[in-house]
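Presented as structure tokens, the chain that follows is alone, the form predicted alone.
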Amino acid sequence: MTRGVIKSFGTGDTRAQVLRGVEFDAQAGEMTFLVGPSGCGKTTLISILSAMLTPDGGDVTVFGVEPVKLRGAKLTDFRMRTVGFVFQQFNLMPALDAAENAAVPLIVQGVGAGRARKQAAALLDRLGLGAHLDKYPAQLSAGQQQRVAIARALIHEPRLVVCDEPTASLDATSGRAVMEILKSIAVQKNRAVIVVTHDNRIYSFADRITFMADGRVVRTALPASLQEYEVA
């Protein structure tokens, strides 16, 4: 997906080179983990693949675009079709139930509200929400409004689905039955699944993972390949 891919913040005496020539892969049908310490260039490669940000300089290819030629309505539209987003924190908005909050990025497509609430209500029910859909999210637990989150990344069918810290703000009970759905739910033969994560307790989640380290790659290794005390 990436090969040589670098990226800088700032100018002058401020500049800060975040990452220094990425070469990353995701496999489609895969879950792929992107881990490392904080400030290697994690969030930002993600950003750079999911076309919220722009490489200085190297190759971006996401299901053979090269998001870095697309501009205007084409690049909104890639964004929007292609990709989905699950964040730490949830984003979900309050105003809006559990059904209407998923049913968002059909109703950004165009469809119309009674189908999105509909195609909604049934991908929730199967994320085990069916009782819920009327709810706001401050009537949901935070393992609630994380599936809410993952159905509202799924409900579109995007073919690349980005995961950024999806555990960090659940206990472990709730952060593991959240990526039971996501391996469950999410990973499928034509979509790629990318986790950002410092959460090695669901390390076992992933098909294969990659670690990160100062701005670069440093290794890919499958999960049971890793020493115990990286898993624990």
Given for the second form:
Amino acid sequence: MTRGVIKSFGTGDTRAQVLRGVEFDAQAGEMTFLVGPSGCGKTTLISILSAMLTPDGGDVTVFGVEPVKLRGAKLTDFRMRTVGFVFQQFNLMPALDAAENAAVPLIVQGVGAGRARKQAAALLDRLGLGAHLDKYPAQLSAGQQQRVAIARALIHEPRLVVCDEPTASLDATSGRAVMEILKSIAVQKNRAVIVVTHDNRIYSFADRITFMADGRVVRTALPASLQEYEVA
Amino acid sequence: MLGIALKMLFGDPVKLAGLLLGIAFSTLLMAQQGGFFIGLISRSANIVMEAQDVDVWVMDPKTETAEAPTPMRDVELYRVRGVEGVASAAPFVQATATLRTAERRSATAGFLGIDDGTLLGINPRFVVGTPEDLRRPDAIAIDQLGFARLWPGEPLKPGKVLEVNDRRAVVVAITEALPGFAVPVVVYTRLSQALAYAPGGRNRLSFVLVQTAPGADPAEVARRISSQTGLQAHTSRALQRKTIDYVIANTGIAPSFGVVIALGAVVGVLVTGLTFTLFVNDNLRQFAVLKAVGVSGWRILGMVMTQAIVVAFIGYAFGLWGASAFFDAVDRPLSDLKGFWLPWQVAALVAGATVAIVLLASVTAIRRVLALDPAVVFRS
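Mind sharing the form predicted together with its partner chain? What's above is the form predicted alone.
Everything in the complex follows now, all chains and molecules, and the chain you saw is the first one.
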């Protein structure tokens, strides 16, 4: 969660304030959508939550840890163990096969390559990719690649999963399939899932939707008001 | 993580080929030119290197190189013989003369006149005949490359007759002697013959070749000869070094080879640097993903350095193989480049240069990786 987070980029005349005192909450066991127009600060906010950017001010707490205060090995350890990522462009490594890609976070943590691959294979099997373990990203469809990316995001059991436009590069069917997987596998009691999206076709998967505009959180819609929003 | 780094490297065969080509070409050029340079300047000392059983070379104080000795008086031979530690001393004459065949072919040759009695200073490697054959009238021993130049296509055999300064010479033996720096053909003959083939002034003695007494230190004997006779005296190794240093200092060979070798290094840095930077640029997003999932900047630096070192090693191996193949191909008995080789010191220096090239070429890439913002992964 964040309290009064501010962040600017640039200097002098080109300085632009992207976040203007963001108050944001995401609950463990829920899938929280972060929506809003381009440039409203969504990506900056999740970059700060995942300890990849440092805010200029305000408080950030992720499962009791203040990532802003972390430096060096503690910071990389926080990213390594606490956060999992799913990206719009998948960002798979083209030289690694599906199982190796999914195993990367475990290898980063020092797990042996063989054991990591075995765990990745098991998870990919749960995601319906058991027959594609040896395939390289270029040999997989966009939907399959995103499922590999989801496996990579979850393999090391992170408590926070950050998804940046996970369906933007997928057709409607693949997009829904990916969201179903995220909803059924990623969301757990002790894990928070934050999804940045423009895709209103998938809003029904959200437990809570936070709307941003001009660097601020302007509204949070709870499940009860979700249908109303969709109609609007 | 290193396994991932290598998979990234080998997963991009086009750039890998570009990197290997740049390093291999650079290595090949540096090693080939380095070996060529060593081979060329070593030729000036071949006359010393080839002489068997000689411990100390004595010469006029003004002599600067073994290939162009200043003549001494014959009496110097006897003065040297009187120095303590000298077991035996023999005269040695070096001269240049033109060989002419009955077929009107000619070649300039270095005539090495060895002591009629002891034959001290002769090259021991005879392909045809023996050193003893030189005791026959008008006898000369020619190197096989010289033979092939004068009688191309003919089998190596004795009995060929030559004319040298209006005198008759008969090839009685053929040696494996290596060519000199100034003269490509090497002829051994008795001292008395050499003086006749290459007439000159009254003082004709080029060197006094010394065999030291058992247990005597050649360097110490050389110092003693110098101090007692006023002549210049060096061990064989010291004279080789002095001769090579003279060639390096007094010819444009070192700078011209140096320029080519430097160009090889510069091309290596440019090609490798450009390709490696492109390679890392293309992989920046992957490195950013790794940073995002908790890989430290130093570990990523280690991955990049691993890629660079592996590329350097393979490229160096290819380049060195090419250079070795070149020297293996040219070091043939009848090749003009006979005696050229790739010394291990050159290979070691080129290895060091290759590592330096790759490190230099990696600087830009490393800077980009270290400055990489992991948040770039969120940009599409």
